[in-house]
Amino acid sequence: MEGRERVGGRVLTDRETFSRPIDLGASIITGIAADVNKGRRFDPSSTIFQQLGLKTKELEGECPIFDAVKRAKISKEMDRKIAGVFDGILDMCTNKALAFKAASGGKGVGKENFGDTVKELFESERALQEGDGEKVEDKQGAADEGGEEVVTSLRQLTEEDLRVLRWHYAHTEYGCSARLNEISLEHWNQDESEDGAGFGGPHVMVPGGYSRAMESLSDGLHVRTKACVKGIKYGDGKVEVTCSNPDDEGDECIVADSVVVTVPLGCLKRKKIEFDPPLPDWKQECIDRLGYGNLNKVVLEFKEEDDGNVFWEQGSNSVGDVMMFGMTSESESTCGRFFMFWNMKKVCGSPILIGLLAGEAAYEAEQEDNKLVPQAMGVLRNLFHDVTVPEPVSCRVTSWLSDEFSHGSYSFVAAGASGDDYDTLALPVSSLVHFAGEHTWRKNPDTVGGAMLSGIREAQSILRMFSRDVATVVDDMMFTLDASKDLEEGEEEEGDGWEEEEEDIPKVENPKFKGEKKAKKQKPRQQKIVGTVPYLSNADHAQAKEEIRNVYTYFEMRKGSEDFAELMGSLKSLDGKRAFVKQCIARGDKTNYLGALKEKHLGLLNSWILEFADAPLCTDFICDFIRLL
């Protein structure tokens, strides 16, 4: 069920109104090719283009910076001097939130944010320079947390260097679609810092546009238009859906086994869909938690000079030979405003410009659109001000924000948040609501690749359920949650490696029962309930954790590889298996546990493969011993 007219939601081609396909919503496909080493898969929206025989052009070539108050081009030299204080920036504040983690003891998620962090670092070094004396101190934290180098450059910017790092800003605030004080200072890049976040391969656009995919995977299905759910309502093995019927003026009731929940984030902020009983608290307040962005566009088209150049391939400032460049701005409060240009016409041949509007500009943008044209315009006018630029033929301006089914761009770790909320976002509310989307995809959010794979896990899920037993189902997907659980809150011991564990299960708190407390010794545990499913049994959960401490213990204690065959023999669980490849990719350059599983291990580890090949949650696994192999 579509709200929308057509399929793609926050896909969405321009077929109209210029004189080729514009994507106003998504428009690079930000991967399209594995990477084994780093444990990354490409895109899957490429194999769709792929399939079609459609064509693709690859984001390549510098980004140029231009001066808005010099208008010329900001040397080679000055920008690798930026990108390496603002480089040094993130540094300090990955360093200052490593201290707060600290002193938390290691518990909970800091409510600190991006943008505050930075701004106390430049009134700090500000207060140094002046001779404030009640100050000093805080910036010699601050020369702690990064080191003097970096505050030695701070006290050196020049105005022209401080407009040339808050482009820096803006190409964050453009990359979480947020403003930089909405964003968690500790989990900001948690989609790139996670082993096998991020897709692999060069970024590439579609000239065709990107709805092209979305429209060839609807062709053959039955997809209703016009139709807006309106409520479901869930219970007694079976869902109710209420949506607008398009052929009358009354609404329609649906009724199903299961329901898959696809809606945008900004769409279930909003609380769009009444769910009858209402979503659980864990559930609503992961919602509430977790950002969502805002992004714009200004698509401007112009006619070709008779000799077939256009104004951006002439005078003093050229960019004809570059596929986007950037211009700084006079102040801080307008610094996402046409921060950036796509030249489109190195992608799809005609004459066109997107200028990005990010941070602060977005929002504003929703409430000024008719000034946007003129705006760029005028952006456009101060750079190439030694030629002719003429008005446009043709132009768009999105709004994003205001749109009824999408309320916004796409998703971001917000302060207060973590990566944790993708996680818990993903988890279906009894066996009959399912949720899917970018915001439920933790390694992949704010891509369209990440919103095709977390339909493709709920599709699995699904079609186990009515395949096999629901019990077993829901033991698949949640093992790993539970195990994980339960290693933050007991069972600790020293001196056995266990401090590392953190690295190879995931650690996503189980919301549903947060809150508990655990002693060290421990009555049987009992199985707990995810909406009304008991899933793990005690034997199952107790042996892959003995299995993991023992493959921990194993390598702390540096024991020879001789003793390999044992413990690989001791090893039956998924996550007990996964731990020991793991390690020995961890550590094998450094020991002779490589050459001691080439020799001797490989057919035992072939059967493993074997054995998880079509087990659910097994793709991990399976990236894991692509990597060690």
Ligand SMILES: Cc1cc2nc3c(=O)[nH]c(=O)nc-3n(C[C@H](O)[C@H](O)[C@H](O)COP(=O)(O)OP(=O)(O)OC[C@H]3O[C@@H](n4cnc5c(N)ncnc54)[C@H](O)[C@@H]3O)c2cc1C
Second form
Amino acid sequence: MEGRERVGGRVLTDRETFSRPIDLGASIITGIAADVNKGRRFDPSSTIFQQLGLKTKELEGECPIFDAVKRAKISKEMDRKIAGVFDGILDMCTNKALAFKAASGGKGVGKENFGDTVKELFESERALQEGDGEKVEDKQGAADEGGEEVVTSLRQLTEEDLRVLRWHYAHTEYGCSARLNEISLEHWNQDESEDGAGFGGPHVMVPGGYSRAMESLSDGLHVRTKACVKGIKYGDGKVEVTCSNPDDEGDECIVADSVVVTVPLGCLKRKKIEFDPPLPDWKQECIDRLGYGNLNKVVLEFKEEDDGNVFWEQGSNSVGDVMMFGMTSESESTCGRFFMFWNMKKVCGSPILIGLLAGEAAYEAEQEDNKLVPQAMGVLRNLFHDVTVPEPVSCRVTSWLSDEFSHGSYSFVAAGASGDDYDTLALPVSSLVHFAGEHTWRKNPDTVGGAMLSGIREAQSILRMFSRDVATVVDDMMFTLDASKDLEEGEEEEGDGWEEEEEDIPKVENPKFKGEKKAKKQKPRQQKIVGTVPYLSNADHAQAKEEIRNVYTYFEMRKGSEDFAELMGSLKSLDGKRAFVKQCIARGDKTNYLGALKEKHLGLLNSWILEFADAPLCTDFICDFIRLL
Ligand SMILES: Cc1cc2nc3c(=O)[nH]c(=O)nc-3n(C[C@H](O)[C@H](O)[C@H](O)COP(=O)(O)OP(=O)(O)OC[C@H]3O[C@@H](n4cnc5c(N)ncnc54)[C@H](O)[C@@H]3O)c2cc1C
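Please move on to the form predicted in complex with the ligand, as the form predicted on its own is already shown.
Once more the chain from above appears, this time first in line as the rest of the complex follows.
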């Protein structure tokens, strides 16, 4: 179910406004070759372009930076020097984050943000120059954290140096699609620094437009467009999805075995979908904690001159031979505004420039979108001051924050969050509601490839859940549970009502849980009933089924040694608890699940056995329990 009239989401190629397709959302495949040394895979969307035989264009060459005040390219020396200062600031920030961590005894996640830390660094430097005793001590603190060299180099920075340094801030804001003071000091670059994070190989653009990949993926699938999901009700083994009707005939309800929620984090944050029951606290808190930012583009197409040249290929600041160029800004508050332009003539051959708006500028842009083209033209006329810069013939401005189906650009690790939040966002809520999307893929969030991989992960997990080998085990328990309930209610059908058990059940793609099928029942095998407690109410019965599914999903999703406390704490029914015990036994040999059972878990297991010791029909459970012990 897709709310828009098109597929692709934040991958959006405009094929109408310009002489060539232009990507208004994602446009760069951020790695097309595996990097074995770093354990990095390639972005899977690159495979699709290969399969389609479509051209990609490698991002190559340098990105010269021009100074807005001097209207000239900054020298290579200065470029290197300021890049070095910026690296020093990054190192200092890392050390500071480590110091905060050590001070908290290594516990918790740092709440400090990147922007304020950098600001403090500058303030302490200023205080040192002005002789403010208190702040000088702060400065000493910064130096202790390995920042001495940085502080010394900051003292020597000229106004022009500072403008170039701010360009690096803008570039960081672009990478995270966030303002500097929102980004986690501790984990801001977890998508590159963790083992195997990030994609490998060169970055490329797609001259024919990124949407080609999404369109080819959806080809042959039944995607209902203009079906905006408003509510997801889950429980009792099924999900009811309420969505708008594509023909504007009011809302409709679709019942499913399970769902994968792939709406952007921005939509989850704004609670655009009402979950019933509401998402559990661990999920909602994670949605609130992880960052989700904004990034915008201004696309300008110009008329080529008769000789085929365009203005940026002429004059003293010609950039005709590069794919991108940077611009500093006079003031700190505007440093993300048109800090970079992409020269699309080098990518697709048409005289098109794309200006980027990052950080605060991305947000401001959505309030003043009619001023953006004149502003972009002002920046370009300032830079190419010795040539004639004509008005564009076509232009388009994006506004991803105001887009009701994205509410921003992509996720980032906000202050107080960490990479773990991506993993938590990936976890299902019960076995019914699954989650995918870039914000659920820890190693490559904020990318198209990450979103694709998360979809494959959820597809696999659901297939496994419905496939025979796992389902057989679940079936057995469900069957037993239903059978005991039916017997209890005296729900016999006409005749003897039972069909003979089939020997070889052919493998089908989506075998629903047999126990739920009322039409065809199998004869209950008496010994199976030993071990289930007769449930008094339908609600208890439904909860037991839900818990069994949860246990199986949990063990399917998790691979290593775990803290079982949360799962164990959520199990209230005997059958849920029994499913847990059975899973520990079944998987104990292959993994270190048994090793993960700590004293506190054994205490819980003990309380379970005491709870059920006197309940009827518990022999089976107690046998399992003893086996596990
Ligand atoms: C300006 C910009 C530049 C970017 N640049 C790059 C880049 O160069 N390289 C890169 O790899 N990534 C880039 N990204 C990020 C990339 O676009 C995303 O990471 C990726 O597309 C996310 O895919 P997704 O499936 O998680 O979400 P989406 O693509 O957003 O898909 C979610 C879908 O859910 C639909 N939806 C939302 N709400 C509802 C609802 N209630 N009911 C039904 N449907 C709903 C949406 O319409 C959308 O189709 C960029 C993003 C932006 C905005």
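Definition used throughout: the rigid core is the maximal C-alpha set that superposes within 1.5 Å between two forms. Residue numbers count along the first chain shown, from 1. These figures come from a predicted structure and were not determined experimentally.
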| property | result |
| --- | --- |
| C-alpha of residue 547 off by 2 Å or more between these two forms on rigid core | yes |
| Residue shift check between these two forms, rigid core fit, residue 53 Cα at least 2 Å | no |
| Shift of residue 17 between these two forms at or above 2 Å (CA, core fit) | no |
